[in-house]
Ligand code: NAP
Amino acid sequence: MSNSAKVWLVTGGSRGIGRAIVEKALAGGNRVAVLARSPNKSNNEKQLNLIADVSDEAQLTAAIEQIISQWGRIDIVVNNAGLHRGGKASRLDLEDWEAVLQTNLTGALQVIRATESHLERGASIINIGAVVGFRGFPGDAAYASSKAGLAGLTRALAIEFASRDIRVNLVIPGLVLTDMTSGLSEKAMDSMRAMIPLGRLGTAMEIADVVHSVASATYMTGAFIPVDGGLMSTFGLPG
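In the form predicted alone, the chain whose sequence appeared above, alone:
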């Protein structure tokens, strides 16, 4: 591994935005550990596929140990694993609420706790947020709460880890073309596009491009970076 190559850990890296982040890292000559409940098969020697659920501490610990055993370190952690279960508050099953928070928020913390001792100065942690964490949408209480919590966790850990020169930032995708959105009706897609100043949905690779820029931004920590076609500019970020 060259001096410029990095070891990435990407949770939820088997599809969508996570997969795009993995592909871009590999294309840059890096090594990538893909942590997912059902990772894709790959013969690329620079990709390590690990089966683990971020909400399962034992599975997570075993996966991190395997990365360290094989590559000796972790330079960049991307908390992308996510679970979405909707339902208005009066009808939201508490088991769904707990499952979403366990994956999206507690899972991210567990990944950080499991990797922290292996991160050296200059390491980068990137949490993947969501617009809904800042702008309310009916029927999205669980997901919105988990992503809002992730924003708070990002800022707290950015301060906590700063003395060790470990950066923690939040990338906030907007509406992105994925397997999930591709199944929407044309009417629904038109309605979504109408909310976005750029007039279109983003692509997973456009999000990945920003994640990689943030990973190399050595004077950025505690930052919230929207990648949303201007959607959040219509209501702004909290101070």
Second form
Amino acid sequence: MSNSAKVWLVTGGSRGIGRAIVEKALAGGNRVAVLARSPNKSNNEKQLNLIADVSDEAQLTAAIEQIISQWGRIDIVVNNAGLHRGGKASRLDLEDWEAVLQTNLTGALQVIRATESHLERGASIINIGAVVGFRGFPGDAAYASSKAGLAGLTRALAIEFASRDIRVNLVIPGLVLTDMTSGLSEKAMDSMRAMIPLGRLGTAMEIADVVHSVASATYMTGAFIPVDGGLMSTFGLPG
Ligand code: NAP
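Would you mind giving the form predicted together with this ligand, to go alongside the form predicted alone above?
Full complex below, order starting with the chain above.
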């Protein structure tokens, strides 16, 4: 391993955007802990597969202990695990609301709390947001609230951790075809594509490329970074 190789923790790294972040980190010679609820079939000598639910503090603590006992440190934490459940507010099942908030917002906080004491100066935390955290879409109350909350958490912790030189940033993907979005109808896809200035969906690797740049950007903290084909430019990003 080279001196510049890091220890990454990627939650939800078993598929979709998280998987691309993991593959890029492995290709760069880094060691990567991949955390998800289901067993992960992909294997690599520099990959540690961890089974845990981000909303379960005890499972998380045990998983982080595994990383520390194997590799002794964590340099980069990517809060990518995410859950989407739609439904208009009047009919939204409270269980769905809670599951989405527990995974996307409370889960991110718990991962940060479980890893914080192992992060040294120069460490980087990257939260994965979503455009709907900034722009309302009907039927997305739970997901939008969780991602808006994650934006607030990002800025609060960027200030809290700045004196320790631990950076906290929010990468905001646009629409990417993954398990999370595969249920969208062709019609919904077409109308969303029509809103994107670059006129196409993103790829998981295009998001991963930016996550990796942010991980190494030593003077960036509390930033919101859209990777969305220009979608957020069509309505503006709050400053
Ligand atoms: P995905 O394909 O559905 O993958 C989700 C990942 O999160 C899986 O590895 C899943 O594994 C894991 N996960 C879900 N709940 C978890 C929990 N409670 N604890 C631990 N791991 C959990 O999703 P994706 O599209 O790649 O999305 C990745 C991130 O990007 C999410 O935060 C999502 O909100 C965000 N995002 C996606 C898009 C898009 O268009 N795809 C757009 C904007 C933002 P298990 O099921 O095995 O736990």
